[in-house]
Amino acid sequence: MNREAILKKFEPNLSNILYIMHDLQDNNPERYLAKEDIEACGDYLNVPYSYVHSVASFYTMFSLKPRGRNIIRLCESPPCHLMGADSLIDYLKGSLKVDIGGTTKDGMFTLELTSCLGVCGVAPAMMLNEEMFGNLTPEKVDSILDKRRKEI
């Protein structure tokens, strides 16, 4: 869906800023916005290029750079924590070959840090793109993302 189709979905109402940007991120082909998906969104809702930037950046589930096809956000709540999840990261980082906020070098998975998924009774928990999984161990890790490897 381009752009302009995106923006007249929603009524250029400033409470529709965060619908408007969410549609944006996820209709780009790197899961980002674009200089110029802040721009339009701007000139849509008639506020500054400043004051969509700032909403972009508070969030950390809008991206200013490009990302990979898929996103892996890993819990580092304290529940997660205590459940090993520190080692999850360390492990992910070993087997994608990359920092957090780094893309796979071949665009499938970018990594990330969330603060809490929500889903406590199965920590460890990580969101890859928009489906929950928990009760992860590096196996379980492996098979999930084996498993998107092969949808693509």
Given for the second form:
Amino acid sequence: MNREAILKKFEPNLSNILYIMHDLQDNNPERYLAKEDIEACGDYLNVPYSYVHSVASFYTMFSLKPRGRNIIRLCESPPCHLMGADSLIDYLKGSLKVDIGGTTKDGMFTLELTSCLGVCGVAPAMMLNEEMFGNLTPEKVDSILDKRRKEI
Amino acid sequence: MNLVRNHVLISIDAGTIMAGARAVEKALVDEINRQGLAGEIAVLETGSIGATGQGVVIVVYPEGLYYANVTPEDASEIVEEHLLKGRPVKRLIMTEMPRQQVIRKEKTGLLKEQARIVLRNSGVINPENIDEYIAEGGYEGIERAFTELKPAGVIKEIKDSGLVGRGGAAFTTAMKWDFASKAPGDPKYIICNADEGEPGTFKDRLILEGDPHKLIEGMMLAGYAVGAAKGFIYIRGEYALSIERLEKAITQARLYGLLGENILESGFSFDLAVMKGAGAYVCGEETALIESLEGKRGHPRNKPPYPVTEGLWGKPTVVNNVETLANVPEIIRNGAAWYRGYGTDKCPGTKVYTIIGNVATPGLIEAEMGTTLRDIIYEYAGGIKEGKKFKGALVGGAAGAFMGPEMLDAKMDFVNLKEYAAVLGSGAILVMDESTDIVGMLQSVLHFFKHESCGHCVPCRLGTKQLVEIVDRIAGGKGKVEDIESLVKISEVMRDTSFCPLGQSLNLPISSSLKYFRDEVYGRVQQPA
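Beyond the form predicted on its own, can we have the form predicted together with its partner chain?
Expanding to the full complex; the earlier chain stays at the top.
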């Protein structure tokens, strides 16, 4: 869908800005809000570029730099910490050879941390794009990521 | 007409979907069709049944038999053995059963079976079917409000019930509604705060996924009481299934004439919209949430004026938590006196908890106000995992307080916990066994706050950064005694000077960790020569 069509889905009210940005970001193959996305959003809602940028930068679900095709969001809240999230973070950093916020060389995965995902009953947990995974171990994470690599 | 002889309920919530519930559902339906039982067996979706971490859970009625960790490969065996031949599949029967009743605060030997209040329908009805909610007495509350109580009567009933907000601040609900109803300004708004971000808390998600109509009715009643025609549900962007179920429920309610113009010929018009957040913990603070709804950065506002007089777009606005609103239809339907039969004198009703961490059966529970921590852990959650010893619990989320073993017999309610400088907060209970490192937990809590501080005010923006540096130093074995004193001092300044509850609440986990685990924390720093 092009930008125009996405914008047209919403009334040009400022209260729709989060919805519009969610959709623009989902539509961007590099899964971020590009300069052009922010411009288009600002023009449509009749607010300056700086305003849209300031709102986008406030919320963690929006990214202002290009990301990989798949986004790993590992929960680092106290419940997951208690169940061993720390060692998973280290494991993923090592196996993907990226830092937090970084994207793998092949552009396949971006590693991010997230606040509580609300699935603490199966901590430690993560989201891979829109899907949640729990009771994670290094082996389980490996098999989830391997599966995703093969799907693409 | 075929008579359905077995109902198979499959719990569909974020947790079970993760475990593959959709695939199991499909396999069951396929298998039932294949074995020619389509007219006799009905497969129905329901919300969470209260157990988490047990994979895909199904319940077969009329037997009421629970199966856990079901996989698609088990479908043919369940259908052939149980549903066709009547022989339950023993290896899949759930051993750790979730308790479906409220636990009485004073136990009389046996647990009395009771209806739950907030979770009464969760895991029992199909949340995507409005008829099932209606069959369970749903929308009777709004009917009683229209015909008998009128707006002032609704506020009075809520006032008499003693309901206080379940989001954490425990403010009297009726007082909020009363202020908003009397505040000049038009239109007025009702906002449901479903921006559940307190670590360890997922009660609101499961209420929304398990019984969305209850929230809709609660919001209608709030709207009717204060004279609002429009309501918003501000929900976390991460809660995809909740958003889907709510939108479906709203569409159904509109179709039944329960939302829209002139509802049930009462002259009252009310409609709802769902708004999706984008990942900001601070938006759980009501004025930050309102800013976010208006399309701005989610910075908290100056108070006063409070939202009840100047809220969304400057109009009188009531902001209530999901659980608070989910109590309302039951109170209106059954009356304040009935509600007061639960809980304590000062704190009537129940509380929904999420109990997680090192317990045998983590999950979602509803207990009467005044239930002890011991009962919650040992009666509901099966005690500590692997028979280990209880070390402590973090109660109320990251903005909550640590509790040591000496708090096991303290009665849990909003009023009583205050006396111990603890809080009920969001109702998250993170249980820690003897192997837990308290400094590590504190470190995780402080990192969380550093990440979520919105940067609006100086004490919180700089304070969280300082606290993280210090706690990292202590955890790394390079801390000094003065570092611990700095943690306390900085967090006290933040408590007294921060702009919103985010910065103000950090002192609680720090001071409580020292209160119960003083020796352990001091043991981690270099001792003075």
